[in-house]
Amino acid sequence: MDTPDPNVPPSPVTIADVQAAAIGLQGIANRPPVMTSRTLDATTDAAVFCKCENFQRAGAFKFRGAYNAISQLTDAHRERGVLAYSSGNHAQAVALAGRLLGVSTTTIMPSDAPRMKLKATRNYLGPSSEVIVYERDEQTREALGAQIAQERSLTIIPPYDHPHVIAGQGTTALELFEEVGELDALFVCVGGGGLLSGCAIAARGVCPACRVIGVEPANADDAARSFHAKTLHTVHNPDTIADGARTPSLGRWTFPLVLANVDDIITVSETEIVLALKFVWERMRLVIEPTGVLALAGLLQIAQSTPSMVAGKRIGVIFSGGNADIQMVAKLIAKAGA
């Protein structure tokens, strides 16, 4: 399936789609470990299981959806190539998946994308592939991507709003449930909603009693506002250190899936993100990027504000990626103090 026709209403992505994606990713995607922390359990008074997608290929869960989507293109569309737009992790994932599948990729990235993500994307590029850098303040990635895709007859693989991308991302939670069994709650970061909707579909399919909670930056709270108002809200270039959550809105596919399968979406402050980042780096010894700790920041917030919601429960947390700018993280942690 190619980019969905905007004139055709999306049909739901199902647990069968997620399970099919899992089969297609076997032996190709990594199966990252689930890690625990006695300190984290004591802090939350819960049994917490962290799915570490920082150990995924290309350093984030995005590889799952990118590979699943590109692998299902027709031969004709593979021959012409694909286009992606991303601040970093989806860009790296598409570049790597394209190289593995022998498909040329054109990736559009903002000039202010983390330097290491831009460098990594270029390193993953296969033959006849390229990165195009644009200025956020001058044009949108969607408009530029549509223009280039039309000029070059490329198939767009969006970062979240695509059924095969969503199904691929859902394999993250599917693996977590397979490894640790039933959970009372699952915390997942949310930007455009691909990971959240995919994981929620997996949860509904294999552990329907599990509450699924999305977490996004308060500075980029379009998903939370959309979820609670049941009307799509947007945000333009939000100011947050969680660069993976700087998406303008939930998508045509992800918004209805989130409404149908997610129990709540909460927001966390920039300070809460940094404190969660500090915890995983110093106490768990894990290299996680700011976006990657959003789910943990949400759990820590709930454990402090409404402890009865998590006390004595089995809690899942998705660490979505580890493509961190080491110098930037060091500055953030140092600024946070002891």
Given for the second form:
2 protein chains.
Amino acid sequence: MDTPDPNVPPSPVTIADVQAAAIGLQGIANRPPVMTSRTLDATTDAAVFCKCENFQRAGAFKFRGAYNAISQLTDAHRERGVLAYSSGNHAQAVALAGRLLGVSTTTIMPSDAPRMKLKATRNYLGPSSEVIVYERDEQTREALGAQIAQERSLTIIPPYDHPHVIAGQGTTALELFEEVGELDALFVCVGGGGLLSGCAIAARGVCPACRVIGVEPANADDAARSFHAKTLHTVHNPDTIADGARTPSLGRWTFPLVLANVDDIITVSETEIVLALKFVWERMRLVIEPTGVLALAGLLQIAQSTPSMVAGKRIGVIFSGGNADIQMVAKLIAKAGA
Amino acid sequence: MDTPDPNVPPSPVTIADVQAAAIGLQGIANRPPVMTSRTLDATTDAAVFCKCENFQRAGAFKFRGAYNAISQLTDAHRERGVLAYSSGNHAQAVALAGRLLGVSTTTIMPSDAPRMKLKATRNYLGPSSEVIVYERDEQTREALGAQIAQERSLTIIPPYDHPHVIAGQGTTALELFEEVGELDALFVCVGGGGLLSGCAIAARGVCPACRVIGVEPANADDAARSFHAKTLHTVHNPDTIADGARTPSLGRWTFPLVLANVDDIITVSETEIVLALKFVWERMRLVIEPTGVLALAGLLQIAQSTPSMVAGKRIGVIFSGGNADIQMVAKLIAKAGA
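Following the display of the form predicted alone, present the structure of the form predicted together with another copy of the chain.
Full complex below, order starting with the chain above.
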């Protein structure tokens, strides 16, 4: 059982990669606390442990992957600099990781990105780094990114589809297991699958019996469909408040890793996302962005539909980020009623 | 130096009382994490440690004092039950502490208390406990409370002016020192002075060199005036968003304890409170209520007006509670601008 099957290609990301990433991030990434809630435990009849990546540097788990990827570039690549395109948390993560590592960064963001995220990304920038704003209607970011990267010999740091990014994100779950011990199940949000595949690899490595469940907005269910059909499905500009999950599909690296290491992917409605947001802001007193509560929304759904799956169990939940638009979330919570 | 001066009456609350309260609260109160922020440290040029009582049971430090006070009643008093009047966090704290201790509670709340707080208090109620709603225009809560307490032989648990309440609140600072070690200064909000006097006694006991600074809204500056004049001043229905600091004055117990143990009381404007709220929600990703950021507002003021007082120092800040009206805070933050 312990000798590798010669017919199975070696995984591009292993628990050893995640563990190495964790060592590289020591003292650099925050080690956000794990929060619990008596109300949440009572609601689910489980012991629930929430890893709070809203307290991560630059406000989301994305910093882990960005830093791990940039730190592993060759000196020559580091000297030339890196490029990222993102309207969200990956942009801030790359800007900050680049500054910390002394690598210049070029970040391509759409002109209609939230002003707060544009401002935050600019604030994180190091020397000879810049944010390039483009018009979403006139150009695709991939085309623009590829063009600028080629012109300037920059290395593209993708938001999820890269082994070093995946290994970095996996350190989130690794820390959770280190802190709370064994878990029966772990709920993780899915966008492009970087966090989900990384966390699943960590779980397989240190707590093999733990079921790993991805949670995706029903309005952007490409990963759930891909997982169940075992063929890559895509969505186009899905309409969900969980903006971090608006990615068109799982990636070339993340899809097979998700298939190999994840137990299930479930979907939640927009209403379920809002109710999870309301619970987290009102009861747990945490500022989490809509994408960040997907995992909790999934747990709450299962606790209601199939209580036996969680009752009496030890459950991990990853709150992936806290870069919330406070005005928007307040309106969503108000609409959800008392 | 170690023999007590016979001319000085013994303090009604000592570090031993705070330490005893801490033992009584072990495993019952939450031990909320201490959060730090690189941005806050950079802004103040200090190392700032924030004790997050927004994560306390019932959402605020009030649970500590309420539980400590009720737990020390005689069996006869416990059997008859307790009464509290409060429009805010003390009501919820007494309801929950009573339920946990098997003591029936009667809580008197004004009919115009926030619906969320009425609902939360009712949710915490144990058996044979109730919330009595009164019309603020027709009755004073003190008169109504005294009448009902007498009719039903209930013991009144005051929100701050009681040695056992003060000792309970002091455990907040005790935990902070236990967790982070020595501090050069500690910033604490002031309403009736229960938290401030308790925390000052804890500081005197375990870290005597630590300066303890109370922070009050300028619009409700009775404690600051009382402190500097050494005579009790009062305010009537002060107009401040920090509703927990709308108390009319320091108390019979808290005033002398504040005079004896606190180094200074400073005031902050409503604008300074909103800017602190905005910082905490947007940058620290914590849901804290307006009263809960008073201490931080005071630190930010000093860091700007007298940087040498905090630069290079180790500073404690107490975030006192998280029972925020999300809609109201969102509006305040929006008005404050980008």
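Fair warning: this is a prediction, and the values are worked out from it, not measured in the lab. Positions refer to the first chain, counted from 1. So that the term is clear: the rigid core is the largest set of C-alpha atoms that superpose within 1.5 Å between two forms.
Comparing the forms between these two forms on their rigid core, the Cα displacement of T234 stays under 2 Å. With the core superposed, E142 shows a C-alpha displacement of at least 2 Å between these two forms.
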